[in-house]
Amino acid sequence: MKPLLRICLIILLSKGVMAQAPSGYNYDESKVPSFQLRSPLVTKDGREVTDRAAWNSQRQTLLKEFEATVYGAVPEQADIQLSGVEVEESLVWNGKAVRDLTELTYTYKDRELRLNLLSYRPVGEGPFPVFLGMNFSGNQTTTTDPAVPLSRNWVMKNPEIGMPTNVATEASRGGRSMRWPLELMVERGYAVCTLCYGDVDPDFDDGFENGLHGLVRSKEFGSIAAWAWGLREVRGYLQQLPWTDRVAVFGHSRLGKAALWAGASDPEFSLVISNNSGCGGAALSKRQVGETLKAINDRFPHWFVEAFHTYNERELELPLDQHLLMACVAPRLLYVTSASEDLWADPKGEQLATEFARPAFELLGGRVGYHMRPGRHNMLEFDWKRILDFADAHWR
């Protein structure tokens, strides 16, 4: 097996679709520069991976690559304690489900988190397996359920629903369940539990001030480590829950790459899961097609450590890409997904990418699913029927 792949590939993509994405970007595949990418079963000094022992090795040395290079770490969990708990338990849907609202405060010396959870799960003994996954602008924007209390931290803001500020309103109730088709998922058989990210971590560069990084007083992480620096925390909550059976870990377009970094750190998750995740997420960004490191870097400077950033209108020169993170979820379970029209997101990086993460996969067990749907950036009830069919499949 050669320590590199190069990749030189043509796809046309339609005037149409092309118009849908920010102007002053490459979205013309016969632009994309022939690039190499280091194959997930080979080191850096060219020893091929043939068996677990050796890929658990490659597996820790490329998790410390991606935490030197794009991530940054949270320091050791073990300084951060969970020193509080509070859950309200209900019957709701006409006895069809039980929902949990939960309280989970985390100090770190004199200082305290609040992390507040929204869970739905089958009536029964159980145990459920779980999906666990963020939101942007507070739980009560998943459901129209009045009695899911309205985010108290910072929220994004979003007009759409009404909540021009970064102020949670009750005009927002229920405006993005079009993503959280709750009661199809907790009919399925399956539990499913999510908090607001700005609850861990705001998301504006406030100088890592607040949220987790206001917690811990350290700089040497971004926020995408930080957001799944929560989602690993209340993965260990749920598993000693009795009702838990196992947890899956999804996100959607930022929540995703955060879910990826996540899924891809943490063995306890038993399925990761993307959802247009683009750069930094799912996508390959040698390739340089729609969000490039430099737009991403400029609009969102807290998102990822300095390191990263001066791989600017450098992405040939990474020593990595993202393929390696998906493949460091293997053996377990991996599903990606893309839209066709999100250009933006790069939808044929993410696929390349889930392929090229692939050969992990059929070494050492677990499985890669993927579909691309038709439509933007969103994710909407015909993804979680695919999501939840490979689940039925492959997870349960």
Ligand code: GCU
The other form holds:
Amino acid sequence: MKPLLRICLIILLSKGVMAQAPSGYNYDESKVPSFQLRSPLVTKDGREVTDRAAWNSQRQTLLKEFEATVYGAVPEQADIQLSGVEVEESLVWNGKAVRDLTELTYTYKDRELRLNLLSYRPVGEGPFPVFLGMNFSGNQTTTTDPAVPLSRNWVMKNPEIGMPTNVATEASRGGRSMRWPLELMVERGYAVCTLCYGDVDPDFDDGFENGLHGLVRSKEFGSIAAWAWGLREVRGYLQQLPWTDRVAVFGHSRLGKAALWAGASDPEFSLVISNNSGCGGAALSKRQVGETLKAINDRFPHWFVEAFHTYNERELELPLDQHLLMACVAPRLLYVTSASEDLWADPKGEQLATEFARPAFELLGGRVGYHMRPGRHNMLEFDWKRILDFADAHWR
Ligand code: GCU
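Please give the corresponding structure for the form predicted together with this ligand, as opposed to the form predicted alone shown earlier.
All chains and molecules follow, beginning with the one already shown.
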């Protein structure tokens, strides 16, 4: 190989490795500290959980702990009203699917928040189980369908798909469609619904002023809790429609963290799917492999509550870990994915956390699915095919 070519290749390769595994963090299994994890089936005062009644109370306690220590909670007294629903329904894909473009308006006092949903479902009465998940850069990135309006709210910028700023562009249409095998899902008898996470809470540190924080004027919850609120609200809306009877929640990466928190805390989600959600999602924090608490809290100070920041560089003192969150999905269905090269998200830590959550499902029912895809941080058709197989076998 010519020297210049070789240098280019080395630069490209190291760039790839960097993106998967920023330097200065631990990726070496032999350097993982020893740590203890609480069993989901033992209460804080040491009693064993052996039946459904005891589990219900244990689950409530765990959720309160996650609220206080990690995510925060949208104040219960915030009486947010769904004040408007507009739906435009069309037959699409040569008559093979129905597309709904829906705008939900939420009102609190004199303020409003609008969520724009895009859904596709098979033709017919149903009921069709629906997969609900957020997207990063607008509904228009999930499909080349020209009728899907560009997001009007803050979106994650992504020059790779023709969106250099936080404003949606026509060039980004379909730019993320490889993560959204919509036709496959509909062909297999499922509906799918998405909205942009920026509709609920723009993803930057603005001192909790905009999005849901601005609506309820509260700083008691982080953005992950805000996105989870959006998922729960949309779940409530979907569930009263005539064409569906069950809703799964899913998300990739930071949206996988939000899906896990939404799914763990809202028992109406019958299937909860976390894809490559890593630190603050499916990975065990105490391992400190890849992204650490300090790394996540420094870069994304608005994702979690202040209490979580106090554990920066003190992971071993955390009173809980993420396997307990996943246990809160029991006795429902949980599916977790990792990617082998997604070292920043600690794939092994995600797998272990899933295993440590398992006893709750063994006692209470429900089921846990897991796969490790060879490759990088992403959510691809490979992942979806396995998720759909799990759904076919256990959810329908
Ligand atoms: C960053 C962040 C992760 C997060 C990811 C994403 O890499 O450190 O915690 O999961 O972004 O959401 O894409």
